[in-house]
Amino acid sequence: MATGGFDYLVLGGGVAGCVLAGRLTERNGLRVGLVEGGPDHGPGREGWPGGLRDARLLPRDEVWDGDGPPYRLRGKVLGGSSSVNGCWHTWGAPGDFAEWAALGGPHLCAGALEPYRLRAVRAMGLREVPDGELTAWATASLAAAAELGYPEIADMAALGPPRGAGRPPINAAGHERVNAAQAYLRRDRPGLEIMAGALADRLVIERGRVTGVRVIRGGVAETLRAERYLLTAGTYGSPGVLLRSGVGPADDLRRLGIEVALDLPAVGANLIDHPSRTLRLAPSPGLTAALRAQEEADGLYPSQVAIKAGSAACPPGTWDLHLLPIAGAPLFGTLPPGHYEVGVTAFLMKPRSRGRVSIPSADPAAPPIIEPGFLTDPGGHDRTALGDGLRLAGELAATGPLRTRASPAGPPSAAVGTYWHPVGTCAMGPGDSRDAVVDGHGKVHGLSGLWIADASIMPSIPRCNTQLPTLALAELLAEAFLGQRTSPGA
């Protein structure tokens, strides 16, 4: 069965997909299909499950690979991970975007991205966290950071001081999460068709051009057709669609019995994420009582403060660490009611290690093989720098404002965690580079009619939470599509 008539098919209803579908349907006459593997809970927040609505929670009931290791988690619902994450927005350093511009073009430098950052801030309704919403632990953490000489950062979601402490703005109306689907999609636009519960399987490729996409909806396979195809299935999902379509490292595809349509070695390579380790603390009775009172009165945000810091290897004038003081319900496992997990987590924001995403078979229902590669760089930089982060976390915990509220609870956790910021598996770069999958406008090298427009095309990871850069990048690409009669790079 084939369905056609679309100008654009957007394959993935996460953050980037919602931006693109929303912006493209602002143009009268364009017909846009948005394909999402998870459910769609409707236009208003009132129709969404309580866990997905509450910005103070990190729900785990509508995610991909929920039974796997934590780094595999991502939202399986319209809005993608913006529907299940911590709602935080921070921004990177100018050097981060200079790295993108060097590989993709000057439109990706910090100055050129600024109007798209602002556009995303407005669309998502970002708001500051006022004093009255801060937990006792967050208030004490800001005081502790000041005691160590970290200046206060007024807006963590903008270019600002290279080091300091602040409250990342959140996409929430009151305590209710505003996800990308709610922020960008207008259901009354006649050009928009949302296809939820539709799993993007593979692309139909004929003579070097994408002419369709096979999706599985309600157990039935169908082929959707459009003039142009925008792949926005995310850092884990987008390479999977390409590989099942025969686009990727030729030898790997042949081993899986997949016919090679295009030998593109970089598909699935260059996986980057922010690794972490946590200094565990035991809360004092006073802190426990304060947290319990706040939870009973108005709910509890586990983390409201971020500190930009530097390891010993970090160059001056920038940062390579986030320190997050955390107090609340544990992310994994449970504690008895009225008891809380407390600590300071250090995240390495400019890791050198690289991982990989591959597929076990051509079955679209088979979870991808994700090798995060945390702390595997040959020189050992990442392990050493993250160790510096734990040392700085200890210094923070030893300040007057915090040591009276919590004490060390044994050695730091040996487990390496994640910030849930994977990027890079369909990296941008010049067409003659074996490390590149797309150009600076997301057009896939060697194929016509196909663009990728999500965090997978970031060639390097910015020193920030990646939701805002993904929003800004999608805003930029959407404008580029609308500004030309044909798509950029066509």
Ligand SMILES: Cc1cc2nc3c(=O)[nH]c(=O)nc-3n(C[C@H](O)[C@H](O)[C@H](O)COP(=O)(O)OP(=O)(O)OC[C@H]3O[C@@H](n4cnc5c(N)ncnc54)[C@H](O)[C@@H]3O)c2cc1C
Given for the second form:
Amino acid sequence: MATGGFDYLVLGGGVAGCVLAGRLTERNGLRVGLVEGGPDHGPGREGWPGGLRDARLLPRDEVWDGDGPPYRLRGKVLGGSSSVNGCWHTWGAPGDFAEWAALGGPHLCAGALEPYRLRAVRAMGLREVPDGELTAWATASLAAAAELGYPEIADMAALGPPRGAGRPPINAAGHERVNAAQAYLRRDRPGLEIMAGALADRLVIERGRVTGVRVIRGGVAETLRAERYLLTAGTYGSPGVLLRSGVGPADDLRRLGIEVALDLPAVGANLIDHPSRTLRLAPSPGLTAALRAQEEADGLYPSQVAIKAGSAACPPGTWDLHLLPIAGAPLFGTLPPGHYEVGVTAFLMKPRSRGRVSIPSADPAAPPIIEPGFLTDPGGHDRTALGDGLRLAGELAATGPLRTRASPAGPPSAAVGTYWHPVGTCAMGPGDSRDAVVDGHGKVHGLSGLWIADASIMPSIPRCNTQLPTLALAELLAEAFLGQRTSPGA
Ligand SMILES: Cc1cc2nc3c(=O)[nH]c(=O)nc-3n(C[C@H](O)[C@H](O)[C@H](O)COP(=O)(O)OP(=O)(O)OC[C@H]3O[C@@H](n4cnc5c(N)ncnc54)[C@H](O)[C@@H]3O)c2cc1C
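Please give the corresponding structure for the form predicted together with the named molecule, as opposed to the form predicted alone shown earlier.
Then the entire complex follows, led off by the chain already shown.
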């Protein structure tokens, strides 16, 4: 069966997909189909399951690969990972966006992105975290950071001082998560058709042009057709759709028995994520009692403070670490009610290691192969810099405000965690580069009619949480499609 008539088909209803579908249907007369592999819980927050509504939780319902290693987690529901994530917003340094601009064009530099960042901040309804909402551990952590000389940063979601401590604003109304679907999609717009529970399998490519997409809904395959196709299935999902379509490293595709439509070696390569290690602490009876009282009164956010810090290798004037004081129910494993995991987690924000996403077969139901590549850079920079992060976490824990509330609980865990910020597997860059999949407006090199607009197109990782940069990039690309400033090409 073939269904046509769309101006745009947006493939993946996550953060970027909701921005694009929302903004494009603001233009009267445009018909936009939004294809999402997970469910849609409707327009109002009241229809959403409790776990997905509570901004204090990182729910494991409605995720891809929920039983796998933690780095595989990502939302499988309308709103994508914004429906299951930590609701934090921070912003990068000018140098991060200069890296993008060097590969994608000057519209990606920090100054040019500013209006789109602001648009996203407004649309997501970001709010500050008032003193009264801070846990006893978060309050003490701000005092600890001040004791070490970190200045307080007023707005963590904007360009700001390179080092310091602050409270990232959150996309929550009260304690209710406002995900990208709720923030961007207006169901009453006649041009918008949401297709939930619909898996984008592969693109139909004819003579270098995308002319359809094979979608599986309720076990039935159909081909949807549009003028333009926008791939927004995320850093793990978008390369999968391309590879199943025969777009990727030709040798790998042949090995899988997939007919090669276009040899694009960079598809799935260049996976970058922020790795972490945690300094675990044993909370004092006083801290445990305070956390218990706060949990009973108002619930607990596991972390509310981020400190921008620098490893020994980090040049002055910027940062390459986030230190996050954490206190709450364990993210993994369990503790008896009324007991809490406490510590300081160090995240490496400019890692040099690179991983890879590939597929085991052409079967769209087969989970992707994800090799995060944490701490594998040949020079060992990442391991050393993250070690510096743990040392700085130890300095924080040794300050007066923290050491009176928690004591060392043995050596830091050797396990490497993640901030859940994968990017880079469909990286932007010039058309003659073997490292590039798309240009600076998300247009796929060598194919007509296809753009990618999600976190996968970031060629390097910004030193911040990735939701706000994804929102801002999608805002920029949506405006380009609407033809207000720049033309996104054919
Ligand atoms: C647990 C967790 C915590 C996080 N915490 C934060 C945080 O606090 N702050 C922050 O800034 N960032 C956070 N992030 C990262 C942030 O959520 C991502 O950077 C952002 O969601 C990326 O947007 P995206 O559009 O690229 O992908 P996503 O939002 O993941 O959207 C991809 C969408 O595509 C759908 N999809 C995938 N494949 C297919 C297919 N074949 N067919 C149809 N649909 C498909 C998915 O179901 C999903 O809805 C977190 C992420 C996770 C997983």
